[in-house]
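Only one chain comes next, encoded as C-alpha cells, the form predicted on its own.
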Amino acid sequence: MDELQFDIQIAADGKLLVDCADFTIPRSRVTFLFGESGIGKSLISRAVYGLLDPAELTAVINGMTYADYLRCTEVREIREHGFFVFQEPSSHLNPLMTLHDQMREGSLARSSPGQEALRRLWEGRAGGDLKEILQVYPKPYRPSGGEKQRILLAMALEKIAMLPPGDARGPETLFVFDEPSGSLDNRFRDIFLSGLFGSYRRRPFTGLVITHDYSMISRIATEDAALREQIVFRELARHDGGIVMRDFDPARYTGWVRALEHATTTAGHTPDRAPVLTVDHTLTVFGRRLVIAPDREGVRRTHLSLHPGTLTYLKAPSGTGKTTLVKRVMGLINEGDIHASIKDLRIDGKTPRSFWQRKIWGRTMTMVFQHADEALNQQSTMRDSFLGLPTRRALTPDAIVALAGELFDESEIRELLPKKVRFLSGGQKQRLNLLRGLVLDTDILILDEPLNGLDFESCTRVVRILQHKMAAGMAILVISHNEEIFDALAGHRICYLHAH
C-alpha cells in the first residue's frame, strides 16, 4: 500500500512528548485513527501537516529538523491542497470576520459561491437560520459548538471539491478531521460522513479522521460498504515507552456491540423494584423549561425514574441541557423549579444546598463529570486522589492498587500512582475520574460522557464494570454521545430531553 510514512519525535523544554517511529497514512485512502485522549494523535497530525509552533515545540521528522521538513515539496503541496479541521473550531475561526467572509477566505475564494457543502450540513436549507448565521462574527458562545464545527467541516468539503479532476495521483493531499463529530449528534455526524464519502467517490484524496466515536464503524459498514477497501482503521497505543500505530480490526467493535445487545435482550424483563430516583417530567433551570419525554419528538411526557439494577439513557442534542438537568438533580445547581424524590426524600426548588451535602453527595448519589478536570485536583498525585473519599471501606495502599487495576494495566499503575494528576494524559485522567466515582458504591450513579477520551480497551472495561454494578443493584443514569453502545446497554430504558 502506498503510504505517507513518518518517524516523529516531538519535545517541549527538553521533555520528549511523542516518539512514534512508524506513523503511516495510506495515500488516496480515508484513515480512521482511534486511541486514548492525550496519546498524541492531534499533536502528530499537526506536526505532519506543518502546524507546530517551533517557539514552543521541537520536532524531528524522518531525521529532518522541522524547518527542513516544512521545505519538503510534499509538505508544501499538503498545505496548498489540503485542509485541517481542528478539534476546537474556535481556534480556526476569526472573531473579526463574518462566517460568510471566512467561507470565502484564502484558497477558498476560488470555490464556487453555491456553498453546496454548507447547505448539506444545514440539511439543505439555503435560507433562514443559515443566512443569518453566515453574518455572525464568531464569539465564544455564538455560533454554538456544533454550528462552528459544521462551518469548518463545510470549508474542508469545499476545499476537496476544488481538487483537480481525475485520479488521485495529482498533487499530494491530506485532509485532517480532528474529532469532527465531537459536538454533533449522530444525525449531523452521518450527514458529514455522507458528504465526505460522496466527495471521495468523485475524486479520491488522502484523508485522516481522528475520533473516539467507534460507532462510525457500524455506520460505514451499513452505508459505505462499497468503499471498504478504501477505508482504513488504525489506532495509536503505548508500547515500551513510545507510541505505536497499528491496525484496528472493525469486527472487534461491531462484534462487541452485538454481544452487548444480545446480553441486554436475553436478560429479559424483571419486575421493577421501587425507584431510587424520580424526577418530575417538567423542570425549570436558568429560565429554561426542560421536559422529559419517552419519545424523540417530545409528543408525550414521562417522569425520569431510576430503578435498582438498571441503566437509563438520557438523550438530547448538544446544548439542550442534559448536563444542566443532572447537575440540578445532584444539587450542584441550586436554581430553578424542580420536583423529585431520592429514595424516600423529597426535593424541590426550595431544598437547601446543605441537604445534598449531608444526605446525598457520595452517600446516596454520585456524579462523574464529563470533563475530568472538573473533579480532579491537578496538584494531587493519582494515589492521593482516592484519599478522603467517603468510601464504605477504608482504602489501604493495596486496595488502591487493586482499584486502579480495574482500568489501568499493572505497568501503568506503578508509574502513574505517584505522578501528579496534571501530568496525566486526558484518557488517564478520565479513567481516574471514573474510578473515584465507582468506588463510592452509592445507590445512584450519574455518568456524563463516561467514555469521553477512552480507547476501545478502556471502553470495554468501563462497560464491564457498569454491568457488574447493575448486577449488584446500582441504578445508573447515563448521558453520552456514544449512542450505539448505550442503546445496547439500556434496552428500552431511554428518555429524551427537550428544551422549551
Given for the second form:
Amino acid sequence: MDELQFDIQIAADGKLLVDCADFTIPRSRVTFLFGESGIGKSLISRAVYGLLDPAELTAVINGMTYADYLRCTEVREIREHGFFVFQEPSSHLNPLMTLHDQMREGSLARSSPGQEALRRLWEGRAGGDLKEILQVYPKPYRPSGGEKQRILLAMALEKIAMLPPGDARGPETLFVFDEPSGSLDNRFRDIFLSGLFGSYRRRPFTGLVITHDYSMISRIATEDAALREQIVFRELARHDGGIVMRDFDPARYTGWVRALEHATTTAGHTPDRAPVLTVDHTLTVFGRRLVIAPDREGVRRTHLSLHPGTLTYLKAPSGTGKTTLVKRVMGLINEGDIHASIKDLRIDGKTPRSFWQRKIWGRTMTMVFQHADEALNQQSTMRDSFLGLPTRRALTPDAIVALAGELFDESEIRELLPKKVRFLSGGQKQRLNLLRGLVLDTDILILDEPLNGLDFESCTRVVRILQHKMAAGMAILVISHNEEIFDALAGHRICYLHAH
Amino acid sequence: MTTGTDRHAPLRLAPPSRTDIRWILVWVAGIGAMWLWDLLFLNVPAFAQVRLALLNSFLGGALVVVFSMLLGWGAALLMDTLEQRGIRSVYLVMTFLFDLIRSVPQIVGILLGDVVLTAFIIEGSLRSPLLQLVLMSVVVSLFVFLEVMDLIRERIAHYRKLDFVDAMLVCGIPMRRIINVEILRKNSAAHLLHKAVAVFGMAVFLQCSIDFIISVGLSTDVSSANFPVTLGSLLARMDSKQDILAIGLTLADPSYFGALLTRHLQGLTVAATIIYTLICTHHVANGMVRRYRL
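Please show me the structure of the same protein in the form predicted together with its partner chain, now that we have looked at it in the form predicted on its own.
Expanding to the full complex; the earlier chain stays at the top.
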C-alpha cells in the first residue's frame, strides 16, 4: 500500500511526550484512527501537518529537526492543498470575522460560491438559520459548538472539492478531521460522513479521521460498504514505552455490539423489583422545565425509575440538560423544584445539601463525572486517588492493585499507581475516574459519558464491569453519546429528556 | 515522504527551570560572604550586634510567616464554613471585621501594636526578649494574614467552580479532607510557599521600617531600646547612620572606598543585608512562579 510514513518523537519541558516509529497514512484512502484519549493522535497529526508550536514543543520527524521537516516539499503541498479540522472548533475560527468571510478566506476564496458543502450540512436549507448564522462573529456561545463544527467541516469539504479532477496523482494532500463528530449528534455525523464519502467518490484524496466514535464503523458497514477497500481502520496503542500504530479489525466492534444486543435480548424481561430511585417526570432547574419522556418526540411523559439490577439510558441532544438533571438528582444543584424518592427517602426542592452529604453521597448513590481532568486531583498519585473513600472493605495496597486490574493491564498497574494523575493519558484518567465510582458499594450509580476517551479494549472492560454490577443488583443510570453501545445494553430501558 | 536514517537524532530535553533554587543559593552565598568579611574587619561588639539583629529579624520574619499561615488558614476555613452553611449574619460580621483590619495601613496598625507591647514592657510584665519577639511577630501577622486568607479562599473557590469538589463529595469524601488535603496540600503547596516567601519579605521590610521609625524618635514611650535589636533598629543607630553617610563621602572621594569596606561595616552590612534579602526574596518568589507555573 502506498503510504505516507513518519517516525516521530515529540518532547516538551524535558519530557518525551510521543515516540512513534511507524505512523503511516495510506495515500488516497480514508483512514479512521482510534485509540485512547491522550495517547498522541492529535499531537502526532498536528506535527505531521506542520502545526506544532516550536516554542512549546520540540520534535524530530524522520530524523529531521522540525524546522527542516517544515521545509520539505511534501509538507508544503499538504498545507497548501489539504485542510485540518481541529477538535475544538472555537480555537479554529477567528472571532473578528463573520463566518461568511471566513468561508471565503485564503485558498477557500476560489471555492464554489454556492457553498454546496455548507448547505448539505444544514440539510439542504440555503436560507433561514444558515443565512443568519453566516453573518455571525464567532463568540464562545454563538454559534453553538455543533454549528461551529459543521462550518469547519463544510470548509474542509469545500477544499476537497477544489482538488483538480481526475485520479489521485498530483500534489500531496492530507485532510485531517480531529474528532469531527465530537459536537454533533448522530444525524449530523451521518450527513458529514455522506458528504465525506461523496467527495471521495468524485475525487479520491488522503484523509485521516481521528475519532473515539466506534459506531462510525457500523454506519460505514451499512451505508458505504462499496468503499470498504478504500477505508482503513487503525488504532494507536502503547507498546514498550512507545506508541505503535496497528490495524483495527472493524468486525471486532460490530461483533461485540451484536453480542451485547443478543445478551440483553435473551436476558428477557424479569419482573422489576421496587425502584431505588424515582424522579417525577417534570422538574425545573434554573428556570427551565425538564420533562422526561418514554419517546423521542416527547408526546408522553414518564417518571424516571431505576430498579435494582438494571441499566437505564437517558438520551437527549447536546445542551438539553442531561447533566443538569443528574446533578439536580444528586443534590449538587440546589435550585428549582424536584420531587423524587431515593429508596425510602423523599426529596424535594427544599431538601438541604447537608442531607445529601449525610445520607446519600458515597453511601446510597454516587456519580462519575464526564470530565476526568476536572473530577480527579491531578496532583494526587493514582494510588492516593482512592484515599478517603467510604468503602466497606479497607483499601489496602493489594486491594488497590486488584481494583486497578479491572480496567488496567497488569503490566502497567505497578508503574502507574505511584504516578501523579497529571502524567496519565486522557484514557487512563477516565479509567481511574470510573474506578473511583465503581469501587463504592452504592445502590445507585450515575455515569455521565463513561466511555469518553476510551479505546475499544477499555470500552469492553467497562461494559463488562457494568454487567457484573447489574448482576449484583446495582441500579445504573447512563448519559452517553455512544448510542449504539448503550442501546444494546439498556434494551427497552431508554428514556428521553426534553427541555421547555 | 522523505525519510532520514537516524531515528535517535538528539531530541534535546531541557531541564525544568530552577531559578528559585539558584537565588536561594545566591542569597546564602552573599550573606555568608558578608559574614566572613565582617568577621575579618568588623569590631567584635558591633559584629555581635549585627549577628543578633540578623538572627532576630529573620526569626521574626519566620514567625510572622508561621502565624500568618495559621491565622489565614483558620480564617479562610471559618469563612468557607459560614458561607456554605448559609450562616449569613456571622459571615457578614466577620467580613466587616476583616475589612476593618484591611482599612488600617499596615505600618500604622503595627505601630499601635508596638505601643501596647511597650506598655507591657514598661509595666515589667513582658521581660523575655524571645517572648517580645514572638508578640511583635503576632502584631505584624495580624496585619498580614488577610493576604493568606484571600489566597486560600481563592484556591477553594477555584476548585469549587470545577467538577473537582462535587466529584469527590458524591464519592463520600469528607469536605475537610477535600479542602485540607486535596486542595491545599496537593494543589496549593506551591502557591502557599510563594505567599510564605512574599510574607517573609514583607515582614522583614515592615519590621525594619517600624524599627527605623521608632528609633529616629517618633515617641518617647515607644523606643527601640524597649525591643529586641533588629536590622531596622540597628540601622537607625547613630554609628550606622554615619556608615551610610560614608557612602556619600566615597562618591565625592573615591580613594575612601577601601576605608568604606573596612571602617563602616556595621551600617553597610545592615543596609546591604536588608536590600540584598529583599532582592533575593523577590527572585526566589518569581522563580517559584516560573517553576510551578503559578
